[in-house]
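Form predicted on its own, single chain, as structure tokens, below.
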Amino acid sequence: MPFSSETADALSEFKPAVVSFHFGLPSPELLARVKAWGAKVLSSATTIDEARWLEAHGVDAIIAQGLEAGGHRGIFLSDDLTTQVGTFALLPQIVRTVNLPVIAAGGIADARGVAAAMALGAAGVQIGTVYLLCPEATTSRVHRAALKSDAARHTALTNLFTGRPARGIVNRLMKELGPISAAAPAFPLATAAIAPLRSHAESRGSGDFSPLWSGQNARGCKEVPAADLTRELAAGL
């Protein structure tokens, strides 16, 4: 959803130290409000052009989101998915291009991946998929089952569940309609459109019509406390 004035009002009560955006940035007025709290602003770049744009528009750090990453793509300057490249191709190019800290995201699943990202110039890493089986995660039962199955080896970008491209485990809906479809309602209307079918299927224990977000490398997912997993990921630093 767009970052609105109402969202800014709600967040201003807490004055978070870091605010991260995913589809570019909000209006200059709202961005100025966020910075007035003293917050550091981060946003995702999926291309060199997006990284340059973010630097020019006042972010404090850039998240280099590779094609392997699960969930929504941060793409915002174009709708052309052929511009999307892998993390370890994108990361060093963005590091060379901007004068800001760069955070690597996408396909990093263990301590060796963290170390590799840092060796390529990352100031840090952003990891999502590997935490989805942690007890603290709100991951649904059908989603957890999919992540633990062989199905997790096959992911694709799809717009069927929200109207924007996002990477998830391939399921029945994606197979039958094709992962990217012009018939999908625009973001975020697709979420409500699929909700009744999703709810019915999940009540029967099926994830056939659910967004099973996952990156291309789910092998690091473990059913352990998030703190323990974090220590393991940082072990090689």
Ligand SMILES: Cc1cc2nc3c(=O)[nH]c(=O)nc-3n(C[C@H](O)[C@H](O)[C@H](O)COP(=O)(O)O)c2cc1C
Given for the second form:
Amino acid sequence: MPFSSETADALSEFKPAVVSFHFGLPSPELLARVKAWGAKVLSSATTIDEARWLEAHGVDAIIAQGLEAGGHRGIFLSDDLTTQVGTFALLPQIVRTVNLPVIAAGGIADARGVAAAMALGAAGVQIGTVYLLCPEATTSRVHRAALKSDAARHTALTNLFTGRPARGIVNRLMKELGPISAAAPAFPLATAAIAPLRSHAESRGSGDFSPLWSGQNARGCKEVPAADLTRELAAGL
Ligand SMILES: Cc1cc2nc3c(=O)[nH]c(=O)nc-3n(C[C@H](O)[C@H](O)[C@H](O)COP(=O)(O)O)c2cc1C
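Please could you give me the other form, the form predicted together with the ligand, since above is the form predicted on its own?
First the chain shown before, then all remaining chains and molecules of the complex.
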């Protein structure tokens, strides 16, 4: 959802120490409100140009989101998906370009991946996919089944589920209508458009019409508490 003044009102009660945006940044007025309570501001860059833009607009750290990453792409300066770069090509170029801490995201699935990102200049890593089977995650039954199956080896970027490109496991909807389609309603309206079909299929145990978000490396997914997984991932630091 877009970051609104209502969201800023709600957050200002809790004053989180870090606020991480996706799809660029909110308006300068809203950003100033977040900074006023002392929060550090993060956002994702998917290209060198986006990293430069975020630095010029006052973020405290940049997440270098490689093409492998699961879920929505943070792309915001362009609609051209051919501009998107793999993590280990993007990360060192952003590290060289900006004067800020850079956090690596996309395809990192074990302690060796974490160490490799740090060796390429990352100040930290952001990992999503490997946590999706943890008991704390709200991952649905059909989504968990897909992540555990061979289907998880084939992911693609699709705009069919929300209207914005995001990486998920290829399923029937993606094969038959996309994975990218100009007919998909604009973000976030596509979510409501697909909802009836999705819930009907899910009630029959089918993920054919569900967003099965996953990065290109789901091999590190484990059904263990998130704290244990985090300790494993950090083992080499
Ligand atoms: C299910 C799922 C939901 C996500 N939701 C968000 C989100 O709300 N905001 C955000 O900045 N990134 C989100 N991400 C992207 C991650 O922040 C990160 O870029 C990505 O997970 C890293 O790649 P990996 O999935 O290969 O670990 C999400 C990722 C997944 C898998």
